[in-house]
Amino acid sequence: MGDQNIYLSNIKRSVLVVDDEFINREILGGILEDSYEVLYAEDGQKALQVIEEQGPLLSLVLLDLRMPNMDGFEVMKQMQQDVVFKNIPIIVLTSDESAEIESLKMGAADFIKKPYDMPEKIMARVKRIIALYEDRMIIQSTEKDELTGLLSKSYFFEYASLQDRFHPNRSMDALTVNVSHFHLYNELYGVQEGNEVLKIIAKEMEKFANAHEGIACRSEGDNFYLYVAHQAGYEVFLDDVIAAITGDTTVHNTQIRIGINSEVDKSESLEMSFERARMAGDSIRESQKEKIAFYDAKMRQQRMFEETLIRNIVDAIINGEILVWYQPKYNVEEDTPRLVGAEALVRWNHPKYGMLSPGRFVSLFEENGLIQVMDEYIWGQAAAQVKTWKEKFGVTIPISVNVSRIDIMDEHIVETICNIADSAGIDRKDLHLEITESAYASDTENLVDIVAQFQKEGFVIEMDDFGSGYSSLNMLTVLPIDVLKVDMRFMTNLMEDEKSLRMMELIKEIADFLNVPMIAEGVEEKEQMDILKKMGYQMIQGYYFSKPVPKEEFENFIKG
């Protein structure tokens, strides 16, 4: 840490000398004067005199301890006593070696000895204690949480591994807290009071923390972590913390979740643990109810998928794991339903965990980014197989894709899917890009720029899962569409339940007040179709004409 001071080097430190002689005052003055601002008291009462004016711009103290007015120990005493002043850094000026021992407990930091006889060796131990003052205060500095004062992510690991090192037998839970939904706890009550909740939840942690032998830290925004010995359960805990807000804070209905990785595997690195108490945490995200949970072997199991998924993707694609399957769309207002389009969907067929459907793998890709690798492969893979159906069969059938609000975000979209498309050598129009309504509910302003530049470049837009409950009615005159695809969850309930057809009847006329043509997935049976088709639905899509199917046998729907 010495280190750190070579980028203070060409600053001059303040150094105050306080002795009732002259002589002594004058014979340190010369030896310091060179490297150092030199300031001088001859007494207790004038050396605070001048600690009140410098403050912190004093690297140091050489302090006599026999002094007129005011010794040298009422000096230590009364700068102990100061938040700023207890941290200078004080070297004692003594001949007597008795008094080294009490100098020591009232915090002096080294001794020099009477008389000034060697300059070398006094240089020396002033610029070592002000190098070990200023890394102490660098380390201070970021050890701890500026808002909260638990300490850092950093050095929580640090001493959370001290500790493991010292006790390496004594069973250890690591646990993460979080404040469900904080952001609206900001936007509903105000920073001030949001951040006020964050000390309290923090001085809750660190003083259970200090009663089970434990740390505590606020690792970022709401989350913090503690890493204890282990205990039977953490009910009382949790409602400490609650207690806590609710009577210190206008904060009411406080929903906080813990994740707990209990007796942690010290084999594993401690990052590892939190991030399986993390796990856990997450895994009652959304909970109304639970608000404890821990990781287990399920979990474990579900983590170990994720991560070889994560490690796999890229030699999938190339080694044609990936599999674009197709799913047909039929216009039914004519009396013989006619083929007018696919579905592109994904599936992986992996050498360990055999055929998966999607949904065991977007929502992962989404969160980690790994999705717009996935859905370029698919777009290229869709777009080509445009082009081959054309020409093998002399009819164009437009397939739609899927693009995910993360690959909205990418500033270069619209040029990549241009690329593809005119690259296998296909009318852009062919290419229908699927954007769930969802999406359109975030950040709306640029996606809605984001699609109009796809429009004007010949794309259709679908909106998908119409109805799912995001979009206002006023943000559908807004958005640049030309299809609208209906949530198949419609569907479940289409013959039994009234409201569920009332439903798909309003959406059709919201359809047609937008001169925009409809798409009902999710159709699975005969009646389901005829009710639809009655409506005024034109495309069907579902598994009533068939699920999604490998290229080569939606080959059949072609030839009819």
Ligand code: C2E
Second form
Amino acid sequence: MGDQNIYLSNIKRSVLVVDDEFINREILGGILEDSYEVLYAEDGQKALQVIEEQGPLLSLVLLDLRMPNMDGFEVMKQMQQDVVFKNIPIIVLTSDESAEIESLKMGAADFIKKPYDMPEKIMARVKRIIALYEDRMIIQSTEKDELTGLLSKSYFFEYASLQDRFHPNRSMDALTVNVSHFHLYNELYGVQEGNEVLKIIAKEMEKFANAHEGIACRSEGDNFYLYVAHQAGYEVFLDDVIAAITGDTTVHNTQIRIGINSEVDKSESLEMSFERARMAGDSIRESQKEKIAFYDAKMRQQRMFEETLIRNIVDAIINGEILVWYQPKYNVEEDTPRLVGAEALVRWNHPKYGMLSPGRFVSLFEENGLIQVMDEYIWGQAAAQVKTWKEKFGVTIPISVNVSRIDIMDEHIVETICNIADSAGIDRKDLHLEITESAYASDTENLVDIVAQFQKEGFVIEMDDFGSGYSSLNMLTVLPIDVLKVDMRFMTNLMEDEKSLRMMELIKEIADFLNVPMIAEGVEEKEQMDILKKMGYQMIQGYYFSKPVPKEEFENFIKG
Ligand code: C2E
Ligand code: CA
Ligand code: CA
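In place of the form predicted on its own, output the structure of the form predicted together with this ligand.
Shown next: the complete complex, the earlier chain at its head.
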């Protein structure tokens, strides 16, 4: 084990000598001061103070047992109760043989007999215990990565934190190194050759780590971690790795990308530091040109923004910051457009960030499942709104709500939405469910099954963003759909672009074939509406009529 501590061996570790007798402190200090930073305490209370101050920087406590105020046993007892301090080894200083067993039981690592014998012996014991404890900290996961010979991930983190402990002020960089499209490489050339590439990278990383007071590991698959003293740039390292790969005639060429969290914030966990490096690396995943990316202020800000939203969402619902706005849908088959419904669209009136559109948070909440909490609230609000307007104006305005793919993955989703509609006291057919076409892309069978259940329970199903290109034509015939909403992007070029026009016509034909009505969304201009009317589109939603508005404002459309 010893050789793994090489780069730590040149620092002067701190040792605390606790003894109420001045002469004893003097003797031990004299022995140790050349090799160690020696601190002193004359009783248990003072000792705990020093331990508190030094924390994990303290490498060893030499502890007398019999002292006034607080004795050595009490010090040991208190240290045992602290997660950090219990890892600091203790050597008991005693002339009382019977106390030895007792102190070993309490967690002492060793003892030194008074009166003190040969200084060399004491030195050797101190040295041995410190080395033993440092090694023990990392010995728990000594296994190395079999393929590359690099440290295992847990060993790596253990070792990195030890390094931080001894060099708290050394500025460090956390790096992730990935092979671009490694799965493709494996598929093309075989796992064997893929492994060769990993070995080459590992070798270069180890070389670099050794040269820069650092360590390297393979975290998993084709992901590597590097923790090294701060460097101004990594172009040379990148070039070296690439050269090593291209220089090896047994493997095919491949590219790597590096994510860097430069000068990590040591108040964060190491895992977090590497997570940020990974984020940076992921940001150039699709780039052909860029191979190095730094975790920067913008990412930091976005991250903080996202973390705030995640933390705030539940309170935001309770505090009424989550608003439901409504956008009218009009039937345009006759000369005068007729209000036939509304789409509920979420807004977040955030106290710090102002009015947020769903584009800022919906996919974030889809990633971590919080979308369910938010959507259930929106659905409840929308259902209640149907009821309120019916009572207030004597007309039923069906409201469609957006149902995310993530919502549907919940096994109780059908029950949940039935309950929401029923307890609001509305007809289920007046709550329309908008499910985006892309939701059907994966796990199609299960999705079709659930949507069919919704339909059976009486809800109207609108397929949102239709034409965004996921469902095949033959699948459409088995999908339970009551309304098709055309993807907005065709609308943008409707007037200039022959292809968009053709698409809209084609989609209308499909809808006719399926015998379902169409909604054109994102209609902003009168010209667009006229074309769509001519094509036979029944319903229109878009800025031409109105943007999404708060419920009070929407009432103007109901009044007509
Ligand atoms: P979507 O379901 O396709 O909703 C239509 C979006 O287009 C809305 O954006 C709407 O404001 C906008 N829009 C409507 N007419 C026009 C127009 O004429 N021109 C243009 N340029 N835009 C128009 P919004 O409100 O920002 O919502 C964006 C997306 O966020 C929605 O797309 C939907 O996928 C999602 N979303 C909104 N509310 C919710 C919700 O409560 N739950 C879930 N899960 N998703 C929601
Ligand atoms: Ca929608
Ligand atoms: Ca849409």
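Please read all numbers here as calculations on a predicted model, not as lab measurements. Positions refer to the first chain, counted from 1. So that the term is clear: the rigid core is the largest set of C-alpha atoms that superpose within 1.5 Å between two forms.
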Notebook entry, point to check: After superposition on the rigid core, does the Cα atom of Gln528 shift by at least 2 Å between these two forms?
Noted result: no
Item checked: Large Cα move at Pro358 between these two forms, threshold 2 Å, rigid core -> no
Check: Comparing between these two forms on the rigid core: C-alpha of Asp430 shifted by 2 Å or more?
Finding: no
